[in-house]
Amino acid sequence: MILSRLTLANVRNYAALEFVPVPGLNVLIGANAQGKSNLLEAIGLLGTGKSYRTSRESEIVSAGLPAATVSGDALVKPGPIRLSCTIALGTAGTRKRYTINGAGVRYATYLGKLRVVTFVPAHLHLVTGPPALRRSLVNAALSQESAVYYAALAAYGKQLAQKNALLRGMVAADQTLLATYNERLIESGTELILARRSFVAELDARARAIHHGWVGDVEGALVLQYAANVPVEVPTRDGIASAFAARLQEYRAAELLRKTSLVGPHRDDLEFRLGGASLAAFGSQGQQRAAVLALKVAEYETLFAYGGEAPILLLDDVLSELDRGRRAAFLRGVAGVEQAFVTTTSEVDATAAATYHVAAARLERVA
């Protein structure tokens, strides 16, 4: 996948921008608050239809204006494609409109047409942060790759909300209705568990090899393990569904007592282990940082393998976490990807990259 043109209108501090990036590595250099991260956020928005920086997407619209639009041309395996995402503000709230080649489409149709893998400093908390962060990474990656997964995830979220409303007494208690919600959760949840098991196994194999290539055997093997809330002995569709049903029955009284759903993939986790020990509990900051970098590179490689074409790689302020030697080695490593965008506040030695200075929402190519 190659983004060949990006157009912004009223996006944060960009009143207007026409950007023609190159294949390979694009490095954006500039002081803080000049627009580097805003530009990467816009590329992410073009790809996923959502911001990776904020849940209040009204913040993306330039102050005092009614709407913001991100549009772009890309080269993907099926052929050239033009995408756009518009965020409009109104009295009824924020609304978004998606188009593919000029025709309006639903979000589910838009998602996945231009896949991106993003790494921002906040991802360094993936090891030590709450399970929701790690589930979010897996959900975002698989939703871009599979329309079936996204549909199952959306259905599961809706069914879970309905069940929790019943458990909290917001609707009349009805054991038949509760059983129906559980049946639906088993159906959609089984789809999620199947996909997550396979995806995390791929991540683990790739991240382990990447990490070993960086640090060798000194620290022991990096292991990523899918910690499923529903233990499964037979990892088939029927086996997972049966295990899910049995665990729901086991926790039925506890769910009624605590008035919330205690069983299902909404309580899954992803565990990091290094040399057999918990990385969150015993790893240094440097070890945790290396593990997250390996995870993100593994995510890129896994989506590449799944879809047969490389996603776009977005690396926002990653270099500040690395010393000069590691920074140069990292840039050499990503220079071979199909297309990547890297932001930094300092000059870098990246001879294979297209380099741009960013100041006051203006781009100037310098190399």
Second form
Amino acid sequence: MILSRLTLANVRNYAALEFVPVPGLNVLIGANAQGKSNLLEAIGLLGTGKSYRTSRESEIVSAGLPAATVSGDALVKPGPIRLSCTIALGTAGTRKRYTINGAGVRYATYLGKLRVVTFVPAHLHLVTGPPALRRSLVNAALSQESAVYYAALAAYGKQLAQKNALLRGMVAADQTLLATYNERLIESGTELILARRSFVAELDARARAIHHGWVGDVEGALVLQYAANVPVEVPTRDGIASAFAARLQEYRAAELLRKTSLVGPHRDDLEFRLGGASLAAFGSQGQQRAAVLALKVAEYETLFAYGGEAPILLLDDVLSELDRGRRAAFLRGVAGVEQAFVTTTSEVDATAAATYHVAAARLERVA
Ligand code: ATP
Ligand code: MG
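Please supply the corresponding structure for the form predicted in complex with adenosine-5'-triphosphate (the preceding block corresponds to the form predicted on its own).
Zooming out: every chain and molecule, the one shown earlier first.
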């Protein structure tokens, strides 16, 4: 897919911007605080309807103004598409509106039309950071890829909140209601577990091959493992559902005692191993970084394979984290993608399709 035009209105430091990117590698060069990350965040927002940078989306609206809009034209497999996402501040909170080709749509309909894979410095903590970071990578990728997954995820989140409210209650939890919540959690949670199993298997195979291509055999193989909270022996839909039910039964007393949900895919994790050892516990920083890079490339490839077309790649400020050799190798790798956006504070020796200077929320194409 190709983003062919991007329009910003009152988005962070952009009062108004018209940007016509090109296919291939778009390099954005600029000093600190000029609007490079804001621009990439806006492309991500256009694609996923959410910011990958903040959960307080009111921050995206330019200071002192009531609303921000990102809109754009893209070329996707079914044809050209026009998307827009508006964030409006109101007395009752922040509201978002989405349109496709001018018509208002629900978020679930909007999501996945323009798919993006992002790589930002925060991802460098993927190996050592909290499990929530790894879950959100998987959720963001699968939600863009599959409407069924997104629906299951949204349902699961709602049901989990209801169940936790019940468990937290002052009086003894209503057992019938608890059983009902558990049944619903099994239904939506089974979808999540199923999709995550095959997605992580796909990531694992690809990341291992990519990593091997870079590092060879010396450090041993990179292994990515789905550390599911619910242990599953028979990985079919029924097998997962009954394993989930059994686990809930086993932890029933503990959940009532602890007043929170202890069982289910909201407690899933991903594990990285290198040469058999835990990368989080024993890996050097360089080894952890290489694993994250391999994972990100694998995520890109997997979404490409799943959707049958290339997602847009957003790389914010990750080059500065790499040494020269790795930077060159990485840029050679992304030079061939259908469309990528890379930000940097200094000139890069890359074969860019277009280079822009970003200064005070203005873009100027320089090559
Ligand atoms: P760096 O190289 O340091 O990462 P950058 O070019 O990526 O810089 P951005 O993160 O895009 O910089 O931020 C550019 C400017 O936008 C900052 O000065 C920031 O204060 C400003 N900014 C952020 N949010 C808003 C907002 N809601 N309204 C107005 N300005 C904002
Ligand atoms: Mg930045």
